[in-house]
Amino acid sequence: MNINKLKADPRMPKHIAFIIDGNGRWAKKRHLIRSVGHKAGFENLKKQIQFVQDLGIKNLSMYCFSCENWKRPQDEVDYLMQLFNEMLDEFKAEYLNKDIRVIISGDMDDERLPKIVREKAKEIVELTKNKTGFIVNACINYGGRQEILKVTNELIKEGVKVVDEATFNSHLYTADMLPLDFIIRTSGEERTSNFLMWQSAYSEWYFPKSLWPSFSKKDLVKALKIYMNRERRFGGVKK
């Protein structure tokens, strides 16, 4: 794997997103509580930050959490988020020494969300906001019809009469990323599951089957292969 050679290809996107999907089949192939299943996706999850940085990818996006999965389990509930507990403390002390910033999209003024989890996101947020190297955007509490909602209200509160797109993209959580270039949903699903609906409007998209605890670094490269040898035309034609 000639990482050097990657990272040099101008073909690279520079914004990609993961769906993180198949945590709980995982556990289950293996005869494992789902809690284990989400652990492990979370340690993958730490490994392929990493790597996504590794290559020179400019922003990563990640859905952790949707404003679906309260219908799941209270129990498989309370253990997510004690994994985004985790998850913010090591952002916290990993990042705030490297030019790293962290964007939380979703709503974290839901009061469903443990009071914890509210704070150190916001202070996350707060703490790497200037930095202007990497950015990683975690999903948590995260729709996009909701965010479209979100931004809808906003503006009719700013008392915006025309909306045009440059307006409605400074409005939504990723309005300091990169365009949304690249989205893998591990496990073989196909959906889009209300995911970054507004920004993956010209987005590529590949399904890869493995379950998100055992894709690994080979498999990235593999995806990211795969979408370099696309051609995105943006409803043009090639010239």
Ligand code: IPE
Contents of the next structure:
Amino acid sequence: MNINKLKADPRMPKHIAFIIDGNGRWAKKRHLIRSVGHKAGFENLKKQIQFVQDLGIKNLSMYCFSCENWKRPQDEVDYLMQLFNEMLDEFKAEYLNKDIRVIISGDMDDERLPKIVREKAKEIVELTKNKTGFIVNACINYGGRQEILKVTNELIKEGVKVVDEATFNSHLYTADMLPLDFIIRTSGEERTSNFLMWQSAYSEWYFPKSLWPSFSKKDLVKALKIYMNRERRFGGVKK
Ligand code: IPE
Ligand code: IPE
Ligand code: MG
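Mind sharing the form predicted together with the named molecule? What's above is the form predicted on its own.
Okay, now the whole complex, with that chain kicking things off.
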């Protein structure tokens, strides 16, 4: 794997996203309970966040828990919350002395979230808000429709009569992030499941078969090469 060659390629995306999917199936295949799959998925996520930085990609979004995931059994939800708690601790321990900004997309006032998760999420966002290097955006208790409604309601409150794209953008969780270039959804499912709906209007999508815990660095390199060979036209014509 020649990372330096890849890094230097001008076609590299600046903002990529992972829709983390297949943790449950990964565990099932090994006759393990679903939480073991989530734990393995979480370990892989840490590895991938570092690799994305090593590749020089500026922004990373990750779909960790959707507004619809509350429908899952309580013990699974509780386990995921515990993992988010751990993830926030690790962000704090590792990122405060680095040029890394953490953004949390999703409703952090929702009382279904453990208080500790809400507090830690708000704290890390506040502590890193002035950093300008790598941005990691964790989507927790997130829904694309809910985000669009959040923006709309904020604009109504401001008394705005007419809205343009730039104003709308400035109210999104991702306001300070670069345009979303590339979305990878593991496990072979080919749908958005309410992920970054506004932001993904012109993103490239890729649906590898790998289940998230076994999505490797090599798989990411393969995905990036596929992305770089696509022609993005944004409604224009072939050059
Ligand atoms: C993704 O894996 C993790 C979250 C949604 C938090 P899943 O738990 O959806 O795994 P599958 O789709 O059941 O295999
Ligand atoms: C989407 O995965 C949500 C996250 C990855 C956090 P799901 O597994 O919840 O999506 P569906 O239910 O298959 O659409
Ligand atoms: Mg799933």
